[in-house]
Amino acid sequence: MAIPNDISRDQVDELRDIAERVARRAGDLVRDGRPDRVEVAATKSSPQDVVTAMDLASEALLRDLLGAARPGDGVLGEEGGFTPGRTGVTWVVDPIDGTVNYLYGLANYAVMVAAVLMPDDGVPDPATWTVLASCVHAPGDGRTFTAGRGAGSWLDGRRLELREPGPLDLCLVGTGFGYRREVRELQGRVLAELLPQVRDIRRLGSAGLDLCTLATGGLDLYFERGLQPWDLAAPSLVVTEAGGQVSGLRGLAAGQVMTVAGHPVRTGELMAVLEGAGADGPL
């Protein structure tokens, strides 16, 4: 993927290094500071959609570290919202992706940090921004994914290159579910239609690690409804820099209505099934 003309490769490398450094620091806090019993601090879209005190502490640390490293940049965080900057670069952070896994003591969660270049109007929108660099760090098992625009994507120093999968009926497909009843009802209907047409379905509980697992070949395809900008920014670059495609349905960009990812030779087949099943339909 081409680097924007006003951004150099050295700048991309610097942003990637910062993303990795702050994600690892927050990951240490999240992992080492986890009590034996994690309490829910708040809920969001439903009682099942939880926030822990560590989500808040992790994002506060990320904002402090990024502010020290890059004063003047904006920050968009899952818990703290959007703080505009003046440099054109905005950091998009998810302090714990997979909070319910973290709540239950499951290792499949991540700290995600991405640097994006936004248009002049400064609106944080995955359809219009350009992701420059990112890190997805999994404190539970130590995996660290990094990517730089035009510089490839990596897992713990190993270059990632997406393999071409077999036919759809031999594809292992990852997905996730929303927390609102009406979303889950629609997702259940879609899943019932898709399941007989693929090898199997996996639901790991962290959209970011699902996408990064796809980049390693651990999944063949991935789709999910309801992803937010902080869910997409960091892992989408890992996928695309590994040679994958990340998009929505019906010619739209990836986003809250639908995200589909995989090797470009196979994503169209999955999109056709999802469109036929009305996966992006009204709720």
The other form holds:
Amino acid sequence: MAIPNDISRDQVDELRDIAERVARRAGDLVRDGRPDRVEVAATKSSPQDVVTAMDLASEALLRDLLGAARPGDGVLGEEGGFTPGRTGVTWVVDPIDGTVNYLYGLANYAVMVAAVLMPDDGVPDPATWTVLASCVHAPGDGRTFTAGRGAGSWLDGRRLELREPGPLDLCLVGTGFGYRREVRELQGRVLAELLPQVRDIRRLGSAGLDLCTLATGGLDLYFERGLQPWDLAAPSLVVTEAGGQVSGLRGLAAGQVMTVAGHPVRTGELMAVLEGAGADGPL
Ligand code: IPD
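Take the protein just shown as the form predicted on its own and give its structure as the form predicted together with D-MYO-inositol-1-phosphate.
After this comes the whole thing, all chains and molecules, with the earlier chain placed first.
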């Protein structure tokens, strides 16, 4: 992935280091501050779509740390929305990706931080952004993924490179489900069509860690409908810098309607099945 002309490799490295530092700090807070019994602080799109006090505390800490390190940058956060900046760089943060896992004491959750450029300094949009640097930190099991545009992606200091998967019927495919009933009904129909055509399906509970797991060879392919910018920004760079493809269906960019990811030799076949099943159809 090329770096935009006006951004140097040193700047990419600096942004990646900041992303890692703040994600680790928030990760410590989230892990060490987890009460024995986590309570739901609020719900969003449905009763299943929960926010814990720790989602809010983690995002507040991320905003403080980013504001101190890079005053004037914008921030888009899952819980706090968009705060425009004046430097051209916006941080896209997910204070806990995999909140339901966190609620239940399952370790597969992450703090995700990415620095993105938008052509018009507007609200970060996966269709038009350039992700410069990112970190996906999983405090529950200690994994830390980092990526810098043009500089590769890494898991705990080990360079990641996507390996070529076998045929589709031997692919292990990760996915996730939305929180709204009508989305899940469509996702259930799509799954019924896809399942007989692949090795198996995994639903691990964090879109970000699904994408990063793909980059380590722990999944062969991934798709999901309903991802938000904060689900996608940080881990998408981990995948593309490892040689993977992240896109939507029918030539569209990855985003809320559909995200498909994997090695470029196999994503086309998955896309064809999903398009045939109407995975991006009306709800
Ligand atoms: C969710 C997780 C889940 C995915 C959902 C996301 P959250 O993020 O990534 O795996 O299936 O689409 O919303 O709510 O835990 O930050």
